[in-house]
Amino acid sequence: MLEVKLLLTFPVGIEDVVREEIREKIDSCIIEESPLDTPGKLIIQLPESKRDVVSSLRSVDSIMDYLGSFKVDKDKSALDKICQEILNIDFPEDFRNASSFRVTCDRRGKHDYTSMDVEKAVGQVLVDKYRLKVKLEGFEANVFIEIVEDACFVGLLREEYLRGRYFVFHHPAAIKPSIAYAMIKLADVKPGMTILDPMCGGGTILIEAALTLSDVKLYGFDISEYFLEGGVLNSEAMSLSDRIIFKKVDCRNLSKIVDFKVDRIITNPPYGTKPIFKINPRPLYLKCLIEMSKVLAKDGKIVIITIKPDCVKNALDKAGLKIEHERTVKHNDTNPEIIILTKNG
């Protein structure tokens, strides 16, 4: 039986979810977790046949066929290295028998030589190797080179791996898919269920929950009828329009406007760090929990990401509210926390 390795990206401390994900969708395979060390990635062995499976997880960020990883240098010596890596590892026959190719390198850290300076010297390595044309648009086949400071990862990104999810409208301060993921496994909903995000944005959360969860009612506001609008053209892009209610409402006013309990909270507040965000958000944070709590059903919980934990809870006593569980998460350049609250009493 044929057997193929995938290599996995998800944000750090979503391990667990990822886990269960695979347990769920994939009844066989073999995890390799943190690959030379490096948080926020696992290497998957499974049949051939299972290969869609894993494309279709959404805990992930990022897939593609792992072809070897190694450790590598900071200085430049480190392009020899990786040249001579990459010579001995044996490409596969559709590699191989492809019309053209790239060479595309993600970099993180600090090292003397720049993706460029990687992507030249593997795609020479390459040429010479297979004698295949390089393209940099309209290519067949993509190989993808990682390195993450002294770790390096060589694969190939196909097509189907390549989600842009269904971002129409890109909001400023989105978090990934694979979070909001994740923060609905945490949520630990069950059918008939009613879900609100009531600073829901372009709508990253409510479309993961439409994605994932069945026989659940779902609910969108936001103060903003832009983002609004930007949350029903995500919607519409994954025809899921029919799922989700948008309303504008402002979430200080929740209780005014909402006549029903709510069983799960869950959303990504205003940081209050960009411009177009400028706000203090200890007051806002206080009053809105307060909302928040006078709606969530009595065994209700909210499920928040922020990177302002101390305006959370700082406002516990006052929106009586406790916490359930909490952890911190890798997202780009910062490091929020996902806390999860539950009524007192």
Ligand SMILES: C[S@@+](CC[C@H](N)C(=O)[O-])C[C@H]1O[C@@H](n2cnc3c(N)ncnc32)[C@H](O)[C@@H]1O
Given for the second form:
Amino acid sequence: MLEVKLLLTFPVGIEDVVREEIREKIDSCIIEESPLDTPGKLIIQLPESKRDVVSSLRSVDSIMDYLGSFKVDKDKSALDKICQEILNIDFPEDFRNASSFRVTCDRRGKHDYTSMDVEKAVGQVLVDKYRLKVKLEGFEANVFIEIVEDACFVGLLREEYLRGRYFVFHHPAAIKPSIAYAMIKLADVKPGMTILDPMCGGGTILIEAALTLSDVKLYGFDISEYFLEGGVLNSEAMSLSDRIIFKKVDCRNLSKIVDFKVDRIITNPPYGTKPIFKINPRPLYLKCLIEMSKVLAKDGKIVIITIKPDCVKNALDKAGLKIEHERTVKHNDTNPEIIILTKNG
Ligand SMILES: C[S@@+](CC[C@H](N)C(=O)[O-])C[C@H]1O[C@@H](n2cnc3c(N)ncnc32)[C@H](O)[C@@H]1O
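Give me the form predicted together with this ligand now, not the form predicted alone.
Let us now look at the entire complex, which starts with that chain.
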């Protein structure tokens, strides 16, 4: 029997990777993709015994117990509609027995009401119906209302779904772990391979690689000692420090430092848009891709994510590389491209 319904959120553009990971890890489940025509979401129905497996999915950004979804208008009438729908939802026993709760609303799109209006209105409906105490800190249950344009999703957030997502050092330009996981899957890594992120920052790509792959050698380089220390801290927090070799290297000198062939280079170079990284991406990408190509094994692949795909394409001829695959993904408010490169001939 399929007793549990969960709402999963993931970056738009990696649907195939999410589908494949669910197929690999959960055999018996029903999937509803893009509920209410909302990309980047799916509802999964599965047996209670598989609930824990879902929190191990690396391709998803968030998980919540699914309670309902419906369309809402952009004007204030939506508040009445949301309250009516909430009244019709049968909240589960553990919510009804909770000592306290809060409502959290996350809203994307233009609406004539605020997230706080939704939180207040829904909170009052639940207090009246279930006689529970509202607590904004230290609450036991967290009702989550997510409004994406005209689609409204209602669920319960649980702490156990956040397991394995704890990073102690936050790099200012960190990539989402879900996208890092997708890049690793797209890299088609085989046992025994050597993987390098030559601009590893806080180490997200390598940590996801260590969590996903066994029997691989992992190297993380960065020009900044400070970010490398962050990478070490993050890998220690995930008990993975013995799996990754971190080293201070300027990627523009890669071939002078690396005396072995690398099978997969998976990396997220700076885009030159943050004042903290004062770089001009075009010459940096050119120099780095030439160097990466020199250390890449004959059948090697480079998987790169950037909002500056033109800077990658500009470097291809000089670096002796060609494009094998490219796709756009959604990363917060940006739409970077993941580009897979192989040696040209
Ligand atoms: C976008 S960040 C990588 C963030 C990382 N993916 C994460 O999730 O934490 C780019 C990194 O490239 C590094 N970098 C910039 N120029 C470099 C160079 N010439 N050689 C090596 N690393 C460089 C920066 O220090 C920065 O940490």
